[in-house]
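Single chain ahead, by itself, as structure tokens, in the form predicted on its own.
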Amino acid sequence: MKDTSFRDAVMTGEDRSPVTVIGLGNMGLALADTFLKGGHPTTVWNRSANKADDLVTKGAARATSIAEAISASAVVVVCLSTYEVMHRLLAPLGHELSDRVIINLTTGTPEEARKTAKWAAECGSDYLDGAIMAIPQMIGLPEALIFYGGPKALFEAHEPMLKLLGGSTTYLSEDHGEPLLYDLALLTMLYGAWYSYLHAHALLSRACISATKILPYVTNWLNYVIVPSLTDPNAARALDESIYATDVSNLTINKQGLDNIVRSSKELGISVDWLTPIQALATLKVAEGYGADGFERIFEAIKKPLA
């Protein structure tokens, strides 16, 4: 059951302004449901109209067209599959978007967000771009993290409504593309961790060792080695300042570890496609004389522009 204390605290404000939600995938449904629970008159629209059935029983208004949905509220929250789909649906409306506040929570790239901000301005709309760093089940909870970029005054004007969606709602900057840059950076960490997790279990499976059996040791390794090393403020500062000296585990030692993983994986018939680029960068930096530095030294090779 969801913790309602956070929502109740947010709802103590006077803002109960109408809002329209365009797009009722799993995330859009969660957004609209949270606005309803927060006391906002909520209009919804989706290409498959039946997706709104449950929301309508809870009090939402189902728009019969996207134009009707836009006209119903001054604030329009968009959560669609791609920016391309968003433009295909909204571009034909033209002047009907004038004087609307568009809050776009569609997944995409920073450049798509910046181009969309220019398009919105041409339509006469105010525009915020956001990135949701949470799953649908987290929407409305204190820990739900949502980034926003665009005019700060616009964000502040609608902050109570936006905070209803997540207690960790955060304004980043005037740059509409910055939220999606944060999004891609954090997702990069997720997919890297996810793939390494699967590769590790592929290695273990060759010896019939189950994921369940090793779980206590994975937990220990994450909690006391990996998470502290990746969340240390001093380590982050050192990366910002290109300081790679270490007295813990140097690049030469880590290269040997990578070599062993790659060799053993090949022997066991497990793909090493994701590991060989990392191994190559470590090999390069050791060859350049940086073997005594920390593993973070390969950051210089990662951010080096492609030839």
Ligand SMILES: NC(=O)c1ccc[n+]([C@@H]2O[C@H](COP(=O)([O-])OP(=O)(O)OC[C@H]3O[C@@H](n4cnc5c(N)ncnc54)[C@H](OP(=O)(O)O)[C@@H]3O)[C@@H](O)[C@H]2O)c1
Contents of the next structure:
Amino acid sequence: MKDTSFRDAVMTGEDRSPVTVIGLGNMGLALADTFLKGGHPTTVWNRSANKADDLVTKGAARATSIAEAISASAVVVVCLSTYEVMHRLLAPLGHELSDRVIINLTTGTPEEARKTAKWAAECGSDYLDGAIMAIPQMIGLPEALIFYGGPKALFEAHEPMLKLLGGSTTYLSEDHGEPLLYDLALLTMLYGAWYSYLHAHALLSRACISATKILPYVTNWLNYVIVPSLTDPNAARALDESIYATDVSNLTINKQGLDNIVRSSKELGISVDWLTPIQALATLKVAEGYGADGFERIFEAIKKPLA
Ligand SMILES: NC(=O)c1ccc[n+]([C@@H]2O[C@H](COP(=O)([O-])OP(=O)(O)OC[C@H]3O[C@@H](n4cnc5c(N)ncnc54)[C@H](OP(=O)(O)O)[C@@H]3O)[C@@H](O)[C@H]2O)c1
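Could you please show the structure of the form predicted together with the ligand, as a counterpart to the form predicted on its own just displayed?
Full complex below, order starting with the chain above.
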């Protein structure tokens, strides 16, 4: 059950202006539900209209067309699968979007966000682009992190309403593309971690060791080794300053670790396609004489622009 104290605190004495939510997938449903719980008259539209049924029983208004949804509220929150879908749906509306505030929480690329901001300006709309760094079940909770980019005054005008969706709501900059750059960076960490987690379990599965059995040790490894190394402010500063010295474990030792994983994985018939580029970078940097540096030395090669 969600803790409502944070939401109640945010709502104290603030406006409960109407809002429209376009897109009722897993995330859009959570957004609309949270606006409703926060006391905002909420109009919803979704291609598959039946997804609004539950919200309608809770008091939401179901628009029968996108145009009707847009005209219902000055603030329109969009959460669709892609920017392409969003443009396909909204492009035909044109002048109906003028004087609306569009808050786009669809995930895409920074360039898509910037182009959409230009398009919104041509339509006469005010525009904020956001990136949700949370799952639907976290929407409305203090720890839900949502980034915004665009005019600061526009963000501030709608901040109480936006904070309802996530207590860790953060305005980044006037650049509409910045939230999605942060999003891509954090998602890169997610998919890297996810894939490596699955590769690890594929290795274990060859010896019939279940994910459940090793879970306590995975937890220990993450909490005491991986998370501290990736969240250490000194390590972040060192990366910013291109300082790669280490007194923990050097690149030569880490390269040997990679060599062992690659060799063993191949012996067990598990693809190493994602690992060999990492192994190659470590091998290159050791060959260049950086074996005594930390693993982070390969960052020099990763960030180098492609020819
Ligand atoms: N779920 C998460 O944990 C999460 C977290 C952060 C950010 N996000 C972002 O939030 C956005 C929505 O994600 P979601 O999880 O809600 O996805 P979802 O459950 O797959 O919902 C997709 C939404 O897009 C609509 N849609 C897709 N194609 C369409 C089309 N051709 N015409 C009209 N509507 C179309 C769907 O309508 P129908 O219902 O009719 O199919 C639905 O409303 C994505 O950009 C996602 O990256 C999601």
